[in-house]
Amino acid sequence: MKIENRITKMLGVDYPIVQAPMGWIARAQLASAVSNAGGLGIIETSSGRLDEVREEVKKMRSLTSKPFGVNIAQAFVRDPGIVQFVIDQGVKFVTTSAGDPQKYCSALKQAGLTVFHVVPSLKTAQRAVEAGVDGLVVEGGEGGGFKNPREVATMVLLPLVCEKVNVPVIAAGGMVDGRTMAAAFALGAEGIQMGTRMVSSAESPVHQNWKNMILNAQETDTVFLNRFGPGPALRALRTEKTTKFEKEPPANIMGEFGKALDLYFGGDMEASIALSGQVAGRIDEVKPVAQIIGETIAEFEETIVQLERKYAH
């Protein structure tokens, strides 16, 4: 069953499930699986390797005929030509994140793209709406990756933003299955974004050691790092390195990503920082993307039907 709402109509997808644009990971292999399963795959730029990203977009077109998007991670991609780069890829949907929503929005929209901005607070959500975005990705502090140092949980942030804005909202942070999707919709969202669940999917390109660490993680096995800067705060899996950093942050947290590829694809879990959300504690099996999306939609529908039966008298 297709879901029809503002998100699916804007994105041209069957299901309002978006894959997070994770650096190095959100490339054609994973993103095409998401798009082919009826969701929206997104290609990352936060690795900064735009020549590689260009090739990944070409690969996407050979792997799927379905819609997909590109993310501009403003803090990590400072190339002055990034807007034209994204326009040149011929995509129709872009998310902007980690920066001022007003920086690129008008140029992207003038080129005919649909623009969503990722926001961690009501203030940034309102600023993005003022900038003219088509929608928002509202990201709670339990999500993995780079975060606002003053993190707010999805359960608080999502309804707060949805009460104050009229644009469609995609919920991120804690989204892992049909029940969390139903909860997000009850709080005002019209779509969800999955990160950690997709990192641990069969099509994810990361090393099996990373996937295994997610499968074995408890809900308390992430750490919130670098709250007081300098540089971004972030949520990651608990390892010897990140447990140490929790109490004694390094002078330059971004310097710790110098050997990221040794962790991501070499499997050395102490070589860098494995970004992950708290939902790692709810994931206990590697599944193909199509199964993840299919089960999520089925459970979403089952959940709302059960709630109606139980409470709508």
Contents of the next structure:
2 protein chains.
Amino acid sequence: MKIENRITKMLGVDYPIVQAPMGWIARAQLASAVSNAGGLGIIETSSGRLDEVREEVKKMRSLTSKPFGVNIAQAFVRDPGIVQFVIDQGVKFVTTSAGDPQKYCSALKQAGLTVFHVVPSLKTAQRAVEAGVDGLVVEGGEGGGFKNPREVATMVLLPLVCEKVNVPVIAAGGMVDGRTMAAAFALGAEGIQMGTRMVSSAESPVHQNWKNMILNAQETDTVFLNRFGPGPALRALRTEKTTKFEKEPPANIMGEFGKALDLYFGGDMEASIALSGQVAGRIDEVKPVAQIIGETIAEFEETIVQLERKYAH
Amino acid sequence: MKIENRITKMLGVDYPIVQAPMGWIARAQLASAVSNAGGLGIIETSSGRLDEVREEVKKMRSLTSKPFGVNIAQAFVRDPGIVQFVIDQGVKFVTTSAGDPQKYCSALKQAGLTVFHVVPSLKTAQRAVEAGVDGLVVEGGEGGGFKNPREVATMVLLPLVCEKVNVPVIAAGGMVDGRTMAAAFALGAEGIQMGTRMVSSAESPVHQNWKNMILNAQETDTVFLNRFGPGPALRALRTEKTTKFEKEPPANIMGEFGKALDLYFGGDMEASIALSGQVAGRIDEVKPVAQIIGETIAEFEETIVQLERKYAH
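For comparison with the form predicted alone, please write out the form predicted in complex with another copy of the chain.
What follows is the whole complex; the chain from before opens it.
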């Protein structure tokens, strides 16, 4: 059964479950599986490899007839041509992140795209709404990847933003199953975004070593790095390297991603930094995307029905 | 209308809302207001002033006929007589925290008390269950006070623990209203604990300067201190002092609490460290405890009913 709310209507999907735009990973193989399962697959641009991204978008059209989106990671793709690039791909949905929402919003909206901006605080959420975005991805500090150095947990940030803005909100950070989806909806969200759960899915292209490290991780096995800069703060899996960086970050944290592909696809977990959310501690099995989405929706519905039966007067 | 589940039955209360055991603050004036409003007030021992605590327990009996509890903060009260002290007070409910759950559990249970242990991870939760506790307080890293140095957000920790243990769980960290209560229940909890919301209540004995700082705080205005020890990690409001400590903690963080009373009751916010959760960013008004609890229960019920109406098939 479809879910009907502002997010599924705007995105044209059956289920308000969006896949996070992980650099190098959020490409056609994974994103098409998400879209085909009724969610929304997103193609990344943060790798900066726009020629490859163009090919991935083409592949998407052969792999799925369902809607999908593209992310613009503003801090990583500073090319002013990125807006025209995204418009040229013909997608209808774009998320912008890691930068000022006012920069690209009006150009993207004039071209007819639906624009969601990713925000880590109330102040940035309000700024994005002023810029005219159609909705927000509200990202709690427990999530993986590049983060606001003053990170705020989903349990606090999500209801705060939802009670102060009127645009629809997709919750990110901690989202991994139907219970967390129900919690996010109780806090005011109308959709969820999954990152680490998708990195560890069957269709994810990353090396099995990375997936195994997620399966074996405890909930305490991520680190928050580089809070004081320079460069971005981030959350990643705990390894020898990142445990060292937790106390003493390198002078240039982005330099550590020079060998990212040796980790992502070569499986050398000490070659670079494996971005991950705390939900690594809740993932014990590699599953196909369709199963992840199907189980999430079923558990979401069961959870809200049980709550109502048990506690409504 | 009362809420009926394992927590309200065990505690003998109308509503499964517990007040956190803040040192010096969780005394009769505040705790009796919580118990009289249908929740569970808790008297602290972490101040170490057991003579004063004894008087506070006596005051409780004159201020309320409802159940209340006592907390044993094991790291702060190392006196082996603490167990007998608590038993002698005649309370039926005790939370143990900041220490090994096996240390006091069997003695307290043999004396007929209901024992909940406060845990920051799955491993400590499982150890507490092995020790025979009646239930758990599962404390996410967004909460204020003394913390596990590897903090995990409620959105991740709470469902992880709830799906792996069978004892009832009280959620702490991020709990401030009916929406967060509904989210916690969706994640498997049967009760919630509020700290910062109670510190900023009308009946809280702290200086108005502290309450005002909570009202004015943004969600990004807490700091996580002393992750690498020695001594405990903690979450507190951002001030000049704690901003400095965030980068360079003092050699002995506990020494900073020598002047705690100048901050707590004298209102000098730079005299010590004002422990607080991230929910400070969601609190805009000082309210009486009865109003906090009444609004929380009403919003909780409205939230679960609306979710079911909108999304159940």
